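Just one chain is shown here, as structure tokens, and it is the form predicted on its own.
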Amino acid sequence: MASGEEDGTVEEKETNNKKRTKGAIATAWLTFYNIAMTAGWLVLAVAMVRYYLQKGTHKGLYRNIARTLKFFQTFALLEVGHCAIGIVRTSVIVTGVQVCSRIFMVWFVTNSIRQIQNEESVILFVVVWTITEITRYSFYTFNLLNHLPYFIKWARYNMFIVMYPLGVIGELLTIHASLPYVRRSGMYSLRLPNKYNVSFDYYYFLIIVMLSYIPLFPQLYFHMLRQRRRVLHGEIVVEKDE
């Protein structure tokens, strides 16, 4: 008995070992990922603001950051493994919802209508976006590293209030901008008579992403005023099973 007693204890041993090996490298992964997104962003909010304090106008900045929005916005479809392999307990369908609208808008709709690009509603998305991730990954780093200042907890969850319906704005209006262009192009669509014998049309496509917001960006407004409460004020939120 003590001799398989002693095995089972040996097995838990090595399991936890196992188990702490696996967190510190998923822990040095994230904090490396984190700082890594802040300082992409980071470097993005200076060379807007760099290219303003010069031009003096928004036209053309886009375009000027244009390549290192598209690399860290890509780069973030990452958070999706993560959530998918569990080494952030997040919901893989609301991160691939929130990664994924960002992508669709950076590359299948600001970067492929040029015409759009020097709209101010382009200008409010990136701005927005960028404030809001310099903010969250920040978040993310000093919580993994154990050293999280207030006032960026609280940056984290107030500033969203705000931020999240400007991106809305922006996002929207930059979609509805892009319409015209789209219909008259005829991009992304196929028409029939085709080999595949199926037609797609992108204009009403854009139109059915506008109206997706509808029921979407309150379940996850509200899903941010819930954690808003719960980290802020310590209220234990209860959320019905979906």
Contents of the next structure:
Amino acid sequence: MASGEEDGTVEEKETNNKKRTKGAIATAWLTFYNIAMTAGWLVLAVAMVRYYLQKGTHKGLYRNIARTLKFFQTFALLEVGHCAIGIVRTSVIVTGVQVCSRIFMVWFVTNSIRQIQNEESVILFVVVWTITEITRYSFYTFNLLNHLPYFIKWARYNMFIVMYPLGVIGELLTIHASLPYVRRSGMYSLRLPNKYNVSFDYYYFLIIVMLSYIPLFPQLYFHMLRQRRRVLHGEIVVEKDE
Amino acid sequence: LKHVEILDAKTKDKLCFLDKVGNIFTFNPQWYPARQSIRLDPKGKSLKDEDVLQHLPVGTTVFLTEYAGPLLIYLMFYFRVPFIYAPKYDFTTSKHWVVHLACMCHSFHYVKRLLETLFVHRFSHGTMPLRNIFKNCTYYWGFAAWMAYYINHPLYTPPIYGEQQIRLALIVFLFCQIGNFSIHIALRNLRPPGSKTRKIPYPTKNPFTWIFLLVSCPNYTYELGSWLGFTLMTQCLPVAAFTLVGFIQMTVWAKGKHRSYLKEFRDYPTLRSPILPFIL
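I've shown you the form predicted on its own. Could you give me the structure of the form predicted in complex with the partner chain?
Now the complete complex, all chains and molecules, led by this one.
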């Protein structure tokens, strides 16, 4: 009957409208988020260059940028949320692993083990991360604005070839440098006997973390290489990881 | 091997069956042998021409490996086999009687599982992909080693509330072991051998099955209870972790089973929850 049909189409239109507004809000938020992150990592880059030009050394550089680095890297946890609620079509697990490994490096290695903060390897991975993140976030921003300059796309899918291995080297060297200090201080470790009947040795944990790079890094690297071949050889870009 | 069926991978139709293993045959003249692929699992890899069906891991063998592992591994730690703890502790025994009790309970649990696999369970699908075996064994064996290491450690700390805690824990553990066994028997009796009819499980004369009134998968409920008992008994964080992970996995399975019961039976009792009465 007439009113029944009208109710049906009105409901449909309402849900479609809701979907469209949700999509618009999501896009607006993501655009803001990616612009903010691009800006944040740019600020970091500028701060590092200025420090080095003024002081002529990398010593003390980490302490100088530590707060900004911690802030913006921790903020990236939101990206896991974006995948979880579906406004970004990437696997929650892949994003989760990537963000967690960064958080781990920043908070549980460099932040807590002060003696290694002046190591060159720290500067190495921080520089690599900064270049990578500026490229990545500006790529997402331009994508959302539907205006992607080719050079940003080129940068995103080519620079990792060098950046990724360099970053891994920086991270591994840093963890390795921290080992003697961890062993000596016994930090983050729990010894027997205790009422929970469990023990944890941060020193051996770090060694296991280093070893885990061996299976994990090649997988991520070859995944990026496959994405690159698909994107730069004119095929449809699907920003969805398997 | 008594009876082997070959099913179409897509439609699950029975193409043929073998009851005289060793015959050379062609079962579908439409595709010559080179275009035919036989697999144990629709998503698994193709069997090679040389594979002998009898020698492939199937059904009970998988479960036996999964359960024999933890049984033996725990005993190795209990008897303090060399290279685990400091050499001065080799082949010594713990001075805490709860450690001996824990070993008996853990061993009892896995012996019960092995016997059930051999004599009680009827498997609805006789196959399991090789990938799963590796994953499952790593899980069971890994956790068993992790638990056993701390419980049988020379520096083990017995439960804070001593005998009271251990006694309560033992009661809970035994109650749930009997319960779990009762459910397995009840489920077995639901389906006579060879029949394919599926029925709703109901409480029987055995009081341990009365939980069917409130729960779809009481075998999982009792299993959770057993491990909670064991956690209380040993006061060991790795045991608590194992209980938690097991609970999460069993909840997923219970919800799936509950959903399929609801789909299959119109008159499925509405009072029942998947695994925890009224809660989950």
